[in-house]
Each structure stands twice: as C-alpha cells, then as structure tokens.
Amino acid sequence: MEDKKTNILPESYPMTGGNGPHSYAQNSCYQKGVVDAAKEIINEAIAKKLDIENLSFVSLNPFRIADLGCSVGPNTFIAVQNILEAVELKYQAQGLNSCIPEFQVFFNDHITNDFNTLFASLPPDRKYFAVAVPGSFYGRLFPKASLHFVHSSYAISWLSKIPKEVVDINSPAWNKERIHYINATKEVGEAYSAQYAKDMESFLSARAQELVCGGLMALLIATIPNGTTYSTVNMFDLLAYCLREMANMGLVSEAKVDSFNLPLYIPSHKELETVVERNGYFSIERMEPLSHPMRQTTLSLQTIMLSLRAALGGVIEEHFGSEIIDEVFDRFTNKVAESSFILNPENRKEIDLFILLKRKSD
C-alpha cells in the first residue's frame, strides 16, 4: 500500500549543505550575481532612506541586521558586508564617525539548515557579532522593535507549504502529472497564488513587529512582468518528465510523482505591490529591476544542473529518497541538453527585482 504521507512535503526546504560538489555553497554563483547587482542600490537606499537620527536608531546599539534565508554562505556574508559598509558610510557622511555603532548580525534559516558549514566559513575579519536564528521567517523570529535592517535574497520565492488543493485528488486543482503551477491548469495557478499571498501577509506582519519604526527591509526576488504567463517548456516541465519517465520504468511509484509539487512561486510585480499595500505596515521606497550579469548569458549545462540540484535536491530527496537523486539529475541533464529553448537566455522571462520597504510609524 502506498504511504499515506506521500502527499505531504515538510515545511522546511534547506539548500544542500556542506562544501561538496553538489552543495549550495559551491553552486550558487547565480544568486551571488543578484547580491552583487544590488550592492550600489543598497548603498543609495541606505544613504537616502536610513534615518539614523531617528530615536529608534539612536537609542539602540548595536545596529542589528537580519539576513533571512541565509543558507550556508558565502553569499550571505557578501550581502551583510555590503549593508554594514553602507551604514558606516552613512554615519561618516553625516560627520558621525565617533558614533558608528557596533553591529550584530542574525543569520536565519530553517532549523534543518547546515549552520555548521555557515559558521565554519564566517569571515575571520568580520566587524560584527554573529548569531544563528533557526526557524521559519513566515512567523516571528525576533523581539518587537529589535531590528534596524532586514535583508532577504531569493528566499521568499519558497512557499511555507504546498497548497493543499494541488495534492487533493478530489480537488479541481489536483496537479496530476505536473510538479509546479507553470503550464498547469488555472486552478493550480490560483492555488499557488493564494498560498503566496497568505505567506507574504504572514512574512510582512512578522517583520512589522520586529523592525523599529523607520527600519528598512531589502528584498531581492525573482519576478515576472505584469501580464506575463508561462506557455512554453521550462526546467520544471523537464524535471517532471524525468520523474514520470522513472515512474513508467518502476523506479519510483506513480503515486509519489503525482503527489510531488515544488514549493516555489514567482510573483508578478503587481502581485508583490498588492500584498505590500494590503498589509499596510510598509511603504515601498524603491522598486526596480536588477541588472544581473548572468541573466543574458548562455549558462553551461553543468551550471544549470548543479544549481538546480543544490536548490531542489533536498526537497526531492525528502519526498522520494536519496537513492534516486543521481538518476533524476542525470536524466534532467540529458533533457536540458536536448532543449535549445532552455539554454537560450532570450527565453528567460524572469526579472530579478529589488524592493526596498520602510516600516511606517504606528
């Protein structure tokens, strides 16, 4: 009999830990490009929007920064250093060199994240006190009004859970033979969109309590332009094809494939604006596309495969078991190699977006 838990994914999706050839630490160059592309915008945002004379900032020392969805490094260290340097420049520009605060940085990710690798690779010359904060950022993580700056890169594309409708065989949104909402039925897309809106409301409400009034939050997130839909073959389609192929060969059960869905959602710009405005605790101070150096580059087959494996390997392994991972990604690599569409950068619709939010006064 099929395991009754096959339609349930854990509410924790860590990147592949360690420093091995399939680890996130070794295969996150694209994510690093997003952080690098945001550096100058972070500098400008802090220079113009960070009110260091506000009593909320003056009365609190150290200056507290949180990176949500930090994974295992090294990208989180680059992002934190960029923020820290921008804050120092802000103080110096206002002639407050003697008032530059100490810094405390909170590295957050799920409890199953590889914090050992993260802290083993902390920069030895860092100018901050480092703290691990395990837990889902869709709930409260910090005391009220204790943070000055929140940063998150690519992490809020991960849903807190799979929409229950897409794994319910009796639901119109049952996502049989697919593993994602892209190119699926309207009902599946609506279920994913509703889950995203619910998650973002929880995320923003939690951060509204944790940030001081006037505190800033910078989010780097993959989005799609308003009015854009996916109607072509994409990497998730190919991954689903590989799993169905393996089910037909008896390597995995068909029921497990039908109950597997990826907990990822890519919102439109309008969806993102709408959830922020509906939440009401934040003002949108800046929102613009990032000029990612790799977005229009033809990525190598190896880079695509290793990046996807580092990000999704844990989710697949949790659902199907570790013994199929190599087989899945070997097949996936072959399918991508056959698809000129996937490898062509002109067919990528996603836009890396920078959005700066400011906590409103109560």
Second form
Protein chains: 2
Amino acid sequence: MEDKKTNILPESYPMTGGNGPHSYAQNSCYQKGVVDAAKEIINEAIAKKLDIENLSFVSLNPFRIADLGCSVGPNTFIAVQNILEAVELKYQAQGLNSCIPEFQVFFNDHITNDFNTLFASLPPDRKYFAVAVPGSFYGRLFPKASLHFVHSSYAISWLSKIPKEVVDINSPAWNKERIHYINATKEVGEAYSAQYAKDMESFLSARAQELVCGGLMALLIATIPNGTTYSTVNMFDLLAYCLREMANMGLVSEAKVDSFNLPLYIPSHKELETVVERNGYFSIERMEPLSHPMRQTTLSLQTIMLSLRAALGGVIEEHFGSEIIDEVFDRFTNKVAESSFILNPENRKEIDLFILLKRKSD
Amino acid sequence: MEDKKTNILPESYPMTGGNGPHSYAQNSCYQKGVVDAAKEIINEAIAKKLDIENLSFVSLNPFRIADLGCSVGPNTFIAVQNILEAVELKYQAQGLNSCIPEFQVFFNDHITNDFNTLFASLPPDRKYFAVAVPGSFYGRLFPKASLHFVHSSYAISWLSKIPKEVVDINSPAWNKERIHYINATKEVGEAYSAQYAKDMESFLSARAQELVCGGLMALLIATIPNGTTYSTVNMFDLLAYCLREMANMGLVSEAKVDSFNLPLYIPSHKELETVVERNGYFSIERMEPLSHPMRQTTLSLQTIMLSLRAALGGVIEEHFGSEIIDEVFDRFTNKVAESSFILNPENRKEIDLFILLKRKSD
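Counterpart to the form predicted alone, namely the form predicted in complex with another copy of the chain:
Up next: the whole complex, starting with the chain shown before.
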C-alpha cells in the first residue's frame, strides 16, 4: 500500500537516535521553542477551524492525530499533547464534555528512526493510544480518510533526495563547489527548487487522501521572506570549507566531497503558497511567523553545534562514514566560532513559519 | 488511555531481539509450523464467520488487523499476510472485488520489544499500512471498536506477572523448590491458575472494547487436554536443577533462585472455555488442535535449545543478569541432552490449539 514508493525508497535522514550527548532528543531546544510558541496558535486554530459540528461525532471517535517526522522526542510529545488539549478544550467550550473522543496518536518517521527510544520515553500519563508508523511521508502512510489532524515540525525541510543534477558532473547544475543551493549557481537553486515542488506535491497528495474532509494540517517550517537573497557566508558554506580542507589533507576523498549535498530546502512564503495552491486539495487557513524567545537568544557555541550535529550528523555519517564525524564537527565548530556574524541571531534570515491547512471537501 | 495500567505496568518479557544467533527472529521455526498450520483454518474461519454482509462496508474500510505479542518477526508477517489474503478471497468470492478494503496492520508487543528490528524486516511488497503499538495486551491498546481481526500466537501463554504468593516465603504457595507450577504443590498450581484467570479476564475485556461487534479473534496457544497430569520430569525441572546447581556452586545467590519463577501458563481446554464463558463478550466459534509437521519431528538438540533460549533467555537475564546466561544455557543443554524422554516428541503433552472467538453484539 506504500504503493510504488517501496521500490524507490526515498533516502532517509533520521536525526541522531538514542539519548546520548549527540542525540536529537538532548539537542533540540530550538525546535522546542518553536513548538511552545505554536501552542497558542494551535489552540486558536482548533477552536476556530475544526468543524466538529459538521463532522459526525462517530467519525471523530477516535480522534486520530499524526506527527510526521517525529524523531525520538521529546518535542513530538509536547506537540501532540498541545493538540489533544486544544481538542478537549473545544469540546468543553461547546458543552460537549461527554462526547470527548478517545485519541490515537501516530508517531511517524523514517524506518531507520530510533523508535525503541521513542517508545521508551513515551509520557507515562498520556491520555492517548500511541502508535508508530515507519516510512517516508512523501508516500502514503495511512488508510484513506483515517486522520483528523496532521502535525509536522521542521521535517518537510528535508527533501526526499538530493536532486540528481547537482551530483551529475555533466549537468549545468553540477554543484562541485558547495554542498547546498544557498550561494550556489542559479542552476543548482533551480534543481533544488524543482525537487522541492515535486516533493511537496507528493506530500500534499498523500495527506489529501489520508485526512478526512475538514481535517487540519499544521506545519512548522523554516522559510525565507519573499525576495531574500543570501550575499554573505552561511553555516553551510563553513561546513563545505571544512570538508574541502579535509579533502586537501587527504582525510576524505575529493570525489566524496564533490558528491555531497545537503537535502535541505528553505522555501519562500510565495513558493510555499504556490505549491499548496497548485496541489489544490487544501485551503490555507493561516500562515504566520512564530515569534519565540529562542529566536532572539544568542545561543552558546556549544548549543548551536550540538544542535547542528544532532540534525546533520546522520546525513554526514551516511555519506562519509562514522570515522570522520568527530573531526568534521571539531573543524566546523572552530570555523563557526571565528564568525561573529553567524553567531549573531540578528543575521539569521530564516523565519519560523506556522501554516495551517484544511482539507477541502471533494 | 492505558488507564490505570500505566502505574502498575505488567512485567515485560520480550523475546530476544535483533537478528543474532540467539534471537527469536532466527529461532522460532516451531512457532512458524503452527502459523502455517493455521493458515487453512483462518481462511475457512474468515470465509464462514466474518460477516462482511452485516458490517457496513464503510466501517470495514480500512480493515484493521492486530497481531498481539508479535515479537520481531518473521512469523508475525506470515500470520497477517494469511489473514489479509483470506479477507481478499472472501470479497472476491462474493463478487465484491471493487470493495476490497485497504488494510492497516497493528504490530503489538511490550514497549521493550525490538521494534527497530521489526520495522527493518517488514516485507517490502506488503499490501498494508504497517504500524507498531507498544504496551501490554492485558490493558487497553486501541480505541473503542477500532479493530476487525485480532491474532495472537503463543503470546497469551505469558502471564502478566508471577503470582505474588509463589515468591512469598510466608505463603503456603511459596514455590521454593521449583520454578514453575508443573509438578509443584497444589497451592502453587492454584496461584498460577488464579493469575491466569485474572489475566484472561483483563485480556478479553480489553479486546471486547477494541473489536467491532462481529469482529474475530484467532488465538494460537499451547494447551493440555482436560485432566492431564504431569508425573515425569519436564523441561522446566531440568532448568531448575541447573539453577540450583549454580547456586550450590556460588555462581548465583540461592535467594535469587528461590524467587525465580517462569510466568508461563498452559491451560486445559476446559479452563480456557471457562474463562471465555465467564467473560461473556465472545462466542467460541471454533476450537481445535492444530496438527503440523513440526509437532511429530524430532528436532535437533541445538534447535530445541536455541528456541528455548530465544523464548526464555529474556526472563532469565532480567532476573539473574546477563553475565550468567551462557553458563545457564550450557548447563541446561547438557541436562536436556541426557534426557531421551524429553527429546522424544511423543512425550510432549501440550497441544497446539486454534481457537476462534467472535465479539458478540452488545
């Protein structure tokens, strides 16, 4: 039922598992700031936009929530708890206390995600039936019309794969010099952008089948304001510099560095609106930047680097092997430490965006 | 929603995880024989007993199957595939090809089960949406009326815990000499039997809430014919002997051996019927011994011991620690090797029973 996707499995980039010093579980405080900031908006969104009046009560019980790209916690537990409480509040506000449904929560991530750790850290006092769903959210994961609320925080920034042109030496989009489209050639940017559009179409079409009509989808993602250009050095340039340096010293092969690209994409608001509108199954109910305290905070170098390692360590390890990962991050840390520009949160161009989509009626 | 159960978590006895030489995945060929033997009966049961006519098509789509106590495969995949094909056949036989539902399969086991390995070995060509559900099946695991078919193979032989009397030095049911009720005192047998009745009542009541009315539950379990007595030495006596021997040599503490009991129960047919009838939510649609080739086969000593270790290793390790596990099984193997009585399959009193229950209407 994962249809044709099973033969062409999207590449998987799980966050670092377990509970160790480099784990995502221990190093996702920025993401937690975003999830916390979204709490009030989700409350309001559910209060205003969830039509429990028009959906029959039967079909809303159990109320099924999915968190896509859940990683190993703890942010996923906070996010689903916020949603659950908002739904309960809505029922209470309408005097429907006795109709509050049971909740079933589907935690989704790649098949290689550390679900054992996720299960071990499930909140013991949870008021929902917990379930794990392995697989890429760029394909179908759930039966038709079986979900009421989908949540995803920062996961759809990860493309399903690196656009093939950027690693094709014969393509004008070959990305030899850099490891990302930011500050790269126009052709590289276009290849990434095309991959993003294709992935989002797959994502939205799969969700359109899985959500009930009237069902909601809350996405938290990094975006950039329309028309933003990057003229200065960014984090990924520094990482590329370190890898190139290691290739020069013979610590990694040059070909390996040439073929390495980060499968991350940060759309503009306009770009995001365009993919949703082109897909056609969802209305945009709300779209706004999240302001949260973490955004303005000058984080310590250590916090930044641990957080980067938890997020990027897996991709780097998969490409280069685990032996060199410490060396890469030692060099990367030194490089970032030298850049007061990068460490200053005011120079960050990305915006943390909250977007609420509603599945239109067929 | 695991309600009060979360505070008094049933003890967990996962089968040995991973894919290594001692894993359950590599050492469950006997159980596979049983699953294979059940295929035809399940086919027939679904053909005759699943009322797709009376259940509305809407509520049967998706068709939700749960395997309780799934361990890490591969038997669970074979079992659910058999059920899925039987349901498809039923639709086809009734000329309802175009109504064949989507399938969602819930793989359940203890929270400490190795779900990462389970996910990694999911059949790539599966025609269902796969989901994992962590937790004890002696409590609620699923929302109300959300399942159509429940399957469980050999898992409900494991009690939720050791009856407390058998480890209470002041109780007449204190089981100092043995590690199981077979061949033990009447009081020990009664304590086990009472625990079994209590556990089955919890199991059936939880499933009664989770299955739709008319939903089916197929249980494969080891049972004994009514009135069976054990007069000769059995496998567990040999294991007890080895542990006692190790205590005498100072390799484990005597108190540890005294307090060790196996949480396994093998009911008689009568006892099983009684718990189902007392519970009242299910009708017994079918109950018959499974004959399968593995039953009559004289298995090699190695196969028997690997299979015992995959099943019992976890409980022993949890109680005694992992350091002594090799020593225990070395001694146990030597002891079993000496007993031609135990190695002869004709002396096995247990029967592999198939029982089909149907959720009555409220």
